[in-house]
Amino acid sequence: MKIYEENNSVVLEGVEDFNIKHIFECGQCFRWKKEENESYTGVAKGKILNVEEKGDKIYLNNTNLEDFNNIWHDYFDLGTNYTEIKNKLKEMDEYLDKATDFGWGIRILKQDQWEMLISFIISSNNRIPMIQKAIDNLSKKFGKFIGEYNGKEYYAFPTPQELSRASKEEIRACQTGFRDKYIKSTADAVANNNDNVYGYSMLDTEQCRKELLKFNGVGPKVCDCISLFGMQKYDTFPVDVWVKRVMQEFYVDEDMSLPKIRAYALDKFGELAGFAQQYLFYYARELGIGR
């Protein structure tokens, strides 16, 4: 891969397994959008990027290379090899080897921990659109302003502090309907018990969903998707409505309580069970399998 600085832009030129459909759209974030031109703007560790696919060329635009080396290249996961973890998934069956194709350019996301805490329990049982909604009304109204592009204003996602100065009846007014008061619990909680969410990527995977679990508003999916999104632990499996479709359209059988659909993934993909999901949790959406 070759990485260079152009015009307010880094480039990175032969990029494998790296395609912006594939990883802004396959569930794991809610602050990318997609341009007329099909590129994706977003705010990511209080900074605007926009990135835009030009051949085997992917622009990081209204960036620089110190930016890239400090905070994009880890929150793209660069530095991990997806080929060679598609490729251990393909050996364990056919579906898999389909899924992988299908979405080949996913990577998931080094997403910042309590962004991504907040961001799940207010996915709780809602659609994309006014999960992204809420999360944009949130942070503009109670996160720093840190700029416009192309004509649009951008804010950072507020801080636990911030959030925690907010009333149930203002986070409320942002459109996050019945979860205004897990967000305003879990805010306070973890500002006025100085509660180190930012350390909980350090802990094992168990200890981890166990710290998760005692904020009001996070259940057992939502906690995976918090540990896998925020967290980092790979040998999670969130399962929603497409991936126990899926799953129960390949792997088990239709009656399978959730628990132990997600208990089988564990067993079966093992370590990359968090990969494995986001493959055919994009293979069965984009595909309507299971429908």
The other form holds:
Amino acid sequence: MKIYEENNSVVLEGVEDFNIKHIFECGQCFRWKKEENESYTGVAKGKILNVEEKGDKIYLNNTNLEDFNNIWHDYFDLGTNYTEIKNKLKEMDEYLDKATDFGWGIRILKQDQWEMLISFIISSNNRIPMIQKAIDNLSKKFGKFIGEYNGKEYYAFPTPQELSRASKEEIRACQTGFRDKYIKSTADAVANNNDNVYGYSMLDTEQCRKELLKFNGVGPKVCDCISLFGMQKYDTFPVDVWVKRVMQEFYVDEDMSLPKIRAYALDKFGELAGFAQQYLFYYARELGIGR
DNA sequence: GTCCAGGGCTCGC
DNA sequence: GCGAGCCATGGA
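Next, give the form predicted together with the DNA, keeping in mind that what was shown is the form predicted alone.
Full complex below, order starting with the chain above.
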């Protein structure tokens, strides 16, 4: 892979296992929006970035080599060999063989722990477009203005302090619905009790899970998503309706409970369970498997 | 009106 | 530690 800077952009030439549609639409993130030219613009780490694909080149627009080295290299998990991961998954069974071919360019982003905590509380019993809307509203209302890009204004995700200053009613006004009380309670807990969510990455998967489950509005599924997308716990397997469908279609009985599906997958996919989950989720959702 | 979404909480065993 | 009900909002 060749990396160089030109015209306020960083170009990645010949990067393996990288497809922007797969990455941004596999359900792991909520703040990346597709532009008219098929590129994606989003906010992460308090910066606005646009990502564009042209042939075998990936253009990271509105950034420079310094930010690439400090932020984006890690954010896009470019230090991990996804070819190797996919090959191991392919050897497991025919369904993963298909799913990894289908979503060949997926990478699990290393996103902000706190942002994942609140985002996936909002996700509970909700739809993806509604989740995106609520997060946008919260950011616009309580986050810092970062700047403009391509004629649009962008805001950072609010910090724990910024969000805890909001009332339950103000949070609800951002279209969070009945989850308003969960968000308020969690924001207060993190801001006031100094619950150090940024330290949970250092804990092992089980300890991390126990800490996250203490928050109001965080159950098994939400907890697994935060662990996987915010804390690099790859030996987790979030089971939502889509994953339940694809698992029942290919692996287990119709009447198996969610906790048992989770246990089954952890046992079967082991250290790679989180990666398997992403490929299966994207495969199931894009193809409408089980509906 | 009915159904459903990247579920969580509470209770009873 | 489980399973079963109950709870909840907004869009299609």
